[in-house]
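Quick heads-up: it's one chain on its own, the form predicted on its own, in structure tokens.
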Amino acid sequence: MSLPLGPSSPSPFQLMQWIGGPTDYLHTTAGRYGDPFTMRVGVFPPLVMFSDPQAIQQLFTAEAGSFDAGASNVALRPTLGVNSLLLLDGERHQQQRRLLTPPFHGERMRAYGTLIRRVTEEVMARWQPGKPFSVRSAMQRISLRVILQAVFGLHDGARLVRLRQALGDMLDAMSSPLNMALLLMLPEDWGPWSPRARLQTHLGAIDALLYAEIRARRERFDPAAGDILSLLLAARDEAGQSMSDIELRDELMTLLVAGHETTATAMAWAFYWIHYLPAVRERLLAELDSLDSDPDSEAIARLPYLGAVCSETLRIYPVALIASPRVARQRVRIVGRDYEAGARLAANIYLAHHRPETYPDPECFRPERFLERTFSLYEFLPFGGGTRRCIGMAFALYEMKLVLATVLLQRDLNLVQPRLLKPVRRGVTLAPPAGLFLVATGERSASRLLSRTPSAGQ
């Protein structure tokens, strides 16, 4: 099969570049070979990368049945399971999307606004004035508590605490570039001390907790409960069959892993940019201060500059570097080139977001660009696109806006070491380095209200 040109270096070397320095690898490769190009990493088949909006549109809007996508996510199978939405294709994938999408949209999603703000305030209460705290760790605590309650309806209890700890331990173990490379390169049965074996140990602890919760909820099923597990327990397929415990486990694991780590990373980046660039912070604070003293969640979510800051955060360093790869089921034509059945094709989110033709000065963090024009679904695609677009997109943006607003309205924060940060790989995401710390320098609520109170002479 004739594919576009790409690096000729050995695939293990490309894998190490892709994992250890993904943005440098992409810039260098795209600069040398143009768009599209073919990358070969590790044991995986060649992958053709596109960043041109026309190519991405053709990829995302191809005729039904042209591609499979779940099969390309096989590396996630040991963690998420064979029944995960991310590994399904065809009608079964669409059926699960229809089932899982409603809780993350509309009134059901907005019902979580109070929860998001309350959890944020509880985490924020632990920040001691003058004592630096890890931004990513703080955001992970918020997003994990929110998703656990949204998925399970869990508020307190030993199982919640243990599940929170077990998930954090697993994600930390998978986060380093070296462990990521070894997980992709080593066979599953490579000894008890291999990263794969350690991952299985973490998964065993999480599975025990998930299955225990599933059993308990089946025994005391509440049809009026609004959490996602209750919705899944009540679901029936065309034959009237309910989901098995294994199917439930795989979907719950997918929501827990994909639904909090990615959002935490995006929020950490947003706090970094807001406090690294004084002009951004001042404009955002001015917009937030225009709200009532006790704004509702919907008023916060509608703020235009806050939305632009979130969008620019997701543009400059998208959490996912590429959209879910598509595997051609038949010959397809993308921008004048034919690809045979079996070809693996992917929209490169990072490169699409750094095209100077679309985003002038793409390395510059400038939220105003999202107020000046509207970008198409093929130019701005932080959540992927087509039938594989992330079902939690609206929920993630809603949570991101409410967390940012809740913190900025109540706390004055400073970067501990103001400097330009470059992204690093954390698992499959593009995250800030471990050294991103903020420090609380005071409370804003009282001074904000005082500044809005009319003087005696007014």
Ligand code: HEM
Given for the second form:
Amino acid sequence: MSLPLGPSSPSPFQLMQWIGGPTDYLHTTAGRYGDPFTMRVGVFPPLVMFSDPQAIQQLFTAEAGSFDAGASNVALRPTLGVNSLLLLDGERHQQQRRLLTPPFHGERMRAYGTLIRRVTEEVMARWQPGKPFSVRSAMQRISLRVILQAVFGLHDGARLVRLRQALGDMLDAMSSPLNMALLLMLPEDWGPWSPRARLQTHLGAIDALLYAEIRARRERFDPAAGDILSLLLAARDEAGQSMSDIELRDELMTLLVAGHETTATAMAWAFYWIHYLPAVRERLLAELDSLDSDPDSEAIARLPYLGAVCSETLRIYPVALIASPRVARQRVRIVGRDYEAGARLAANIYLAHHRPETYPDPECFRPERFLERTFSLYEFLPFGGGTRRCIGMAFALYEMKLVLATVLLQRDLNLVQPRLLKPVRRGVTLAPPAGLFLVATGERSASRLLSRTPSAGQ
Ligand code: HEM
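Switch from the form predicted on its own, shown above, to the form predicted together with ligand HEM and output its structure.
Okay, now the whole complex, with that chain kicking things off.
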């Protein structure tokens, strides 16, 4: 099949570049071959990358049934399982989406506002003045607790505490670029010390906890509980069948993994930019200080500059470099070129966000651009688009805004070693390097304590 030009270097070499220095690889390749280009990494079939908004629009709005996307996420199968929303296609995908989307929107989502602010205050209470803390670990602690509670409700207990630990351990162990590369390159049976075998050990521990929780919740099922596991336990398909334990496990795992690492990374970047650029911090603090002394979550979520800071954070270093590749089910035409059935096509989020035609001075962090004009769904796409758009988008943005406001209203923080950071790959996300530390230098205003609800013991 004839595909757009791309690097002719061996695919293991392109894989190392894609894993070890993804943004350099993208800039160099797009600079040499233009848009679109074809990349060939590791054992995967060629992938055509698009950053032109018109091409992305055609990919995202193609007729139903033109593309599969779950089929292209096979690398996630060992972790998330075959029943994960990210791996499903067709009617089953649509049906699971209809089930999983509502809890992350509207009133149901807003109900998590108090939880997000309380968890943030609990984590913040550990930051001792003068003692640097890792921004990533702090954000991960917050986002993991929040997603666990959204998924499992208030049923906290020893099992969920162990689950929290086990998930964190797995993601930490698997996140290094080397592990990523080895996981993608080595065959499955490469011995007990291979990254795949270690991943399997972590997964075994997590699965045991998830299945135990599913069993316990089936035994004392509460139809009135609003958490996502209860919702999934109550769901029936057209034939009246409920979800099996394996299906439940795969969907829970998907929400836990997709829902916390991504949001934690975005929040870590936001804290970095706010403290790296004094003008951004000042303008944001002025806006936050204009709120009542005890603002409600909705008032925070509506703040325009705070929203612009979150958008610019997700623009300059989008957490996901590309949307899930779309696999053509039949011949498709994208911006004047035909692609045969089986072609793998991806919206390149990072490159779309770095087009100087759309974003003048794209390497510059400037939230104001989001106040000056509105970008289309095909120019600004940190959460992908079309029928596969991230179901956690509203939830993640809400969490980002509430966490940033809760911290900034109460603490003065400084970057340890302020310097321009280059993003690194962490698992499938584009993250700040591990050395990002902040230090608390004092309280901002004790009267601005945001959440006043009692702890639910998470
Ligand atoms: C800043 C945070 C987040 C970012 C940047 C992000 C980004 C993305 C992207 C780029 C996709 C692929 C979309 C596409 O292929 O068009 C996606 C899919 C998905 N995300 Fe997120 N996400 C975030 C947070 C969340 C949260 C909080 C949840 C869960 C509550 C979540 C659950 C999912 C799921 C289940 C999918 C698969 C959707 C499907 O295939 O139909 N994400 N996300």
